[in-house]
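What follows is a single chain, given as structure tokens, in the form predicted on its own.
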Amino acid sequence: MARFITVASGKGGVGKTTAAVNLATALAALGKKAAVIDANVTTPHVGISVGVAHEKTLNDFLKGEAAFEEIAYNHLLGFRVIPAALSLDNLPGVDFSRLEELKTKFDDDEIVLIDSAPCFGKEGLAAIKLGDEIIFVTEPYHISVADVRRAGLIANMLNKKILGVIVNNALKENYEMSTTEIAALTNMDVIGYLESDSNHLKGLAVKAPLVAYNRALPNSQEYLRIAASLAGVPYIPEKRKRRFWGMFSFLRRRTAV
């Protein structure tokens, strides 16, 4: 049976699409089977990140006008995709409540992690019901982690496994939370440090997560480290330089088996 992971925030724009996407394509490099639901329906940014087009969506599934095997994409990365859309035509009639008829629709991956809008609204507790755990994203400022402390406690209320959070973005400024203050705000573990790096902008020009675009970067092995330990793998190091086409000569070489 698949695990849900949640990876939410307290707030937008803090990396939890980024976080996701890269996760997966990491479970996928470690042969873990892996998806990501794009549940932030109304800014959706997983299809965007990855490259998938799509004429089907989880908007389409949520309204009863799409069956599930008909919105889920098989990514050249690995792992699967279930888009939402861009357009706002197809927001008008969505279901969030039938975001738990998903938990049925995954029995070959071993983890499915769920892109998720901020906790605080409708649509963002509907992703958090439907994990099982919780990833939080911050950065490192008093405002965002703020939130997550927030988000957290509603996590709580709802019985949800709180993995850790993740801190993105830093810039390693005196000015910044430690992990420490982090850690003792949230009351949670951090279980991953990200500073911040233009090679993520470089990946995504190219629709292609970080890990996919240059695993030998500290951030992809920050990836790729804790999809191993999600995964309950050994994580070891990368020592030589794997750029973006590399990765996906690999990939095409594992396909072909």
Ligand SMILES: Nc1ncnc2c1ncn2[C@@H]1O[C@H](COP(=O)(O)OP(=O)(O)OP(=O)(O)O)[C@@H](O)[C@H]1O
Given for the second form:
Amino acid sequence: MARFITVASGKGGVGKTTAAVNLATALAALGKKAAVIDANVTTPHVGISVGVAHEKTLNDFLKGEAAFEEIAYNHLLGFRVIPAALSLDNLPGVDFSRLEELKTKFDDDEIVLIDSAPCFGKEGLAAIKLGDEIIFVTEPYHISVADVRRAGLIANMLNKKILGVIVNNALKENYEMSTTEIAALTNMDVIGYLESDSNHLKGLAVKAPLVAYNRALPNSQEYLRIAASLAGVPYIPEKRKRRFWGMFSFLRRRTAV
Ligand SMILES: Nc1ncnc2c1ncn2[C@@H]1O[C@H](COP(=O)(O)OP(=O)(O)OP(=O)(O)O)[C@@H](O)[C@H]1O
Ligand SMILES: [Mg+2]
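Beyond the form predicted on its own, can we have the form predicted together with the named molecule?
Expanding to the full complex; the earlier chain stays at the top.
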């Protein structure tokens, strides 16, 4: 049975989709079977972020007009994607109560990440309800962190297991909230800390999550570390791996002669 982890926030635009697709990429790189569901049906971004061209979507499934096999796409990066429709024409008739049925279809996956809409309207709530575990994403500012605190109360009321909060887009300026302050205000563990890095946007332009765009970057390494912790496997930093293989460089020199 797959683990269903919702990536949620109160405030919009804080990095949920970025976290979901990078964690899926990282989990796949660690040899785990992962999938991402775009449960942000009104403003879907997963498909565009990873370059999945899709005919049938989650919307068709939720309308009862497509089977699961028609809406689950195998991505080249090794995970599965369930995209939502880009066209507004595909919104009428979408029935969020069918998300529970969708959940029964993931026999083949170990971790399913659910990319949520922001806020706690019908859509955001449906995504929180769908996950058994929740990861919150915030920027290190009070308006965003206060929303996570409120979202956490809702998740607690729904008996969800809160894995913690990922701090994204940090500039490391002294006007930002510290991880200690964020943990105290949200009453959650800070499980990740990502700096603001324009490489995310460069990756987005070529539809590559940062972990695939450049695995050595600090934020990619941070996503790999978080993914390893989620999957319960050891995290080996890229630098240490290089140092390890570097010890065998004399072999390369010898064979080159
Ligand atoms: N650490 C970062 N550094 C720089 N840019 C980032 C970082 N994380 C995310 N971004 C960029 O910020 C924008 C918003 O990120 P994203 O779409 O993941 O947010 P979201 O929370 O899913 O938004 P929404 O609430 O609209 O669904 C995107 O253009 C993304 O590439
Ligand atoms: Mg999003």
